[in-house]
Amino acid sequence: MPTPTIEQQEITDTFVGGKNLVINAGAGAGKTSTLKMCAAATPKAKGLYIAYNKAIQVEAAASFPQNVTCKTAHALAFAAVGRRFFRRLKAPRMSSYLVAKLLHINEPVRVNDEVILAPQQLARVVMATVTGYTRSATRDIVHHNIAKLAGLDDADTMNALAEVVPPIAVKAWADLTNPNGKLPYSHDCYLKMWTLTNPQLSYDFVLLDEAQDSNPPIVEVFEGQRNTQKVMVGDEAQSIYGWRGAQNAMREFNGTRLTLSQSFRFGEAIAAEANQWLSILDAPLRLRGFELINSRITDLDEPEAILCRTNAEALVQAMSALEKGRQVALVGGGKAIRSLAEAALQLQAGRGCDHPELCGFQTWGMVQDYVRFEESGSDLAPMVNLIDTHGAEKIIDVADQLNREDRAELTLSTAHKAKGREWKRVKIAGDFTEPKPNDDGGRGKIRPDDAMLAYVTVTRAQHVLDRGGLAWVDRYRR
């Protein structure tokens, strides 16, 4: 066990004293090492470490002291509830047409004189609503918000859906809580079922990692533990998944608040870059660089990794690298990109599709109008423009050429998927756009979620950072 820093020692002493803790740990600041120190200092106490994902859980299980069990929340839920639904997890995919049949949605829904929703469109909204419910803290599905899908999110449509979706969602949830049900099933279903039982875990302390991006049902189980010491750890400035329902549980949790500010990932130059974004966020944390790493901010011709704001920019970078004969990998793989391009082909043929982001449209022209005229379509615009420029077949071809990371010369990633990762030489792509000036010519305001994403992005580099598309922060700071 390494010698603790002053901050780590304070956290360990506070933990040994039995207090609940909220540890705000900056990028690369040794949060896992600190938790191990806490566990090692109380060898007779039985602990549970709840990992953010399977990869983190496997790594933690190999290194935590023996008095700590390392599990994901889904593993805990599967042992208690999910085993009965194992068969359903192996079921084949199902079209929205068949989902509508199973839910007895036999008639279209009239929104107004011009718009009518087909049964399969209604089925998609129902299942998206159920998915949102499984990832929420809502106890009764009747009171959960109706899902907004692209192309089906205008006021008239939402009002019409509010009348018909709740009773069908109740019917869908009844199917999903039945081991012999027929609807498409996901791991989040049994996790939600488990949380609704208000489980009590037989541990003396529970450690919740990545608490700034917690799944609300997991937070509910964590906070519901009685007679158990609770520790939340994460980086509040890295709360970047609110758009998909995650919550920053650290903000409201009642515990002693302590900080880890000494990064061991990078040196002072990159720490200073990170601190610019922390300052913009008015975050209380400021990072210190590791004196044994001589980090640099400079231009890079051959980075190990290029980090992008969007999948569309990652594809542009992939095309460029492949044309130069380089072996390229995309974090998370090309399956999602291929799926969207395949959906585009279906829409171009006028057949509709089951893709979750495009299922509200019947033709590709409707998608093009949506991203051109609707503000809510801005997130889809880069990929739509890329497909229009190069063709869906070309996008599929590029996605199929992406290698595994261990075989690649260059790794590409969106900033979201780069979270938790690190590379020695990182370049930032040019799609992190500077805020537009105000009407009076003053500087535009950086949204907190954009500043958090920028902070995550610049802190993936260890030795060399090419700021690329985020270098404009200097103008903003001046």
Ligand SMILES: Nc1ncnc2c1ncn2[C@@H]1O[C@H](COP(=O)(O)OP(=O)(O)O)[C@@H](O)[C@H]1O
Second form
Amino acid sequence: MPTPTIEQQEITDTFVGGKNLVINAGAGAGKTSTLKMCAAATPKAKGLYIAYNKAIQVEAAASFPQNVTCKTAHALAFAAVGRRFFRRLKAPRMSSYLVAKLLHINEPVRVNDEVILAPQQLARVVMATVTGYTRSATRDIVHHNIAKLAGLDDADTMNALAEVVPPIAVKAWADLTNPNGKLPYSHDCYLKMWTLTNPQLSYDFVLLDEAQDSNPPIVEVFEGQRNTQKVMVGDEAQSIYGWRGAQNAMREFNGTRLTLSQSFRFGEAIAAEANQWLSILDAPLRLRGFELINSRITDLDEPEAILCRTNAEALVQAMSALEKGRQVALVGGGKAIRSLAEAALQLQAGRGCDHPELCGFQTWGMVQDYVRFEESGSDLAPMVNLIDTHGAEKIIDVADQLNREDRAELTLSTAHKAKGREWKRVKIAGDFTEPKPNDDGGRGKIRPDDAMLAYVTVTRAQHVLDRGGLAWVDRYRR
Ligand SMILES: Nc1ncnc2c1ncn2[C@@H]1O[C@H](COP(=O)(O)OP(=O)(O)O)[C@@H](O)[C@H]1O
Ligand SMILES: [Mg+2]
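So the form predicted alone is up there; where is the form predicted in complex with the ligand?
Once more the chain from above appears, this time first in line as the rest of the complex follows.
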């Protein structure tokens, strides 16, 4: 274990003193290491480390001191509740047509004089609503917000859905909580069931890592532990998954607040860049660079990784690199892009589709109209345009070449998928656009979500950062 910094020592001392703790940390600032230091300082106490995902859990299990059990929340929930649903997890995929049948949705729903929703469409909204519920802190499904699906998110449709969805969602949840139910099942179902039982975990202390990304039911279980010392650690400025609940949980958690501001990932130049974004966010924290790493901000012709805001931009970058004969990969692989392009093919054949982002549409023409005329369609627009320019088959062909990160000379990633990763030489793609100027010509306002994403993005670099599409931040210097 490395020699603790002053901040890490203070955290360890406070932990040994028995206090609940909430630690706000910067990128690369040794969050997990600090939790290990705490655990090692109280070898007689029995601890639980709640890992954010399986990969982190495996690594933690191998490196935490013996007195700590390392589990993902899903593993805890599986042992307590999920086991009975084992069979359902293996069930084959199911069409929305069948889901509608199982939910006894036999009639279309009239939205207004022009629009009628097919039973399958209603079924998709119901299932998306249930999924949202399983990842929320809402306790009773009747009160959960109805899912907004692309193409089914206009006011008239949402009003019609508000009438019909809640009772069907209740029925769907009744099916999902029954080991012999029939609807498509996911790991989030038993997790939610477990959290609703207010479980008490018998440990002397519980450590919640990456708290800003833990979904709200998990945070609830953590907070609900009585007679247990609790430590949550996270980076408030990296809450890019929109779990507002988790971010607020960090802010409102009743414990001693301490910080980790010494980054071990990069040197001063990149820390300074990160701090520009933290300042725009009005975050309380500023980072210090690692004196043993010499970082630079400069243009890069051959970066190790190019980070993009959207999948569409990653695809454009991929096509350009493939044309030059380079081996490229996309973090997370090309599967998501492939399935979107496959859905496009189905819609182009007028067959409808089950893709979560496109299932609200019956034809490709409807998708094209949606991205052209609806404000909420702007997220989908770049991919739709790419498919229209190159054809869905070509997109599938490119997507299939992006799966081998182990062989890649160039790694592409969206900023979201780059979370938790680091590369020596990082370039930022051009699709992180500057806000439009105000009506009076003054600087536009940078949305907090965009600033957080920018902070995550620039802090992936260890040695050299080419700020590319985020260099405009200099004009907002405070
Ligand atoms: N006090 C320290 N001195 C030197 N290196 C440290 C110290 N604390 C942590 N590190 C190193 O920083 C790196 C990131 O630590 P880690 O705990 O994995 O960070 P995080 O969980 O925030 O991503 C690791 O290589 C770790 O060994
Ligand atoms: Mg960590």
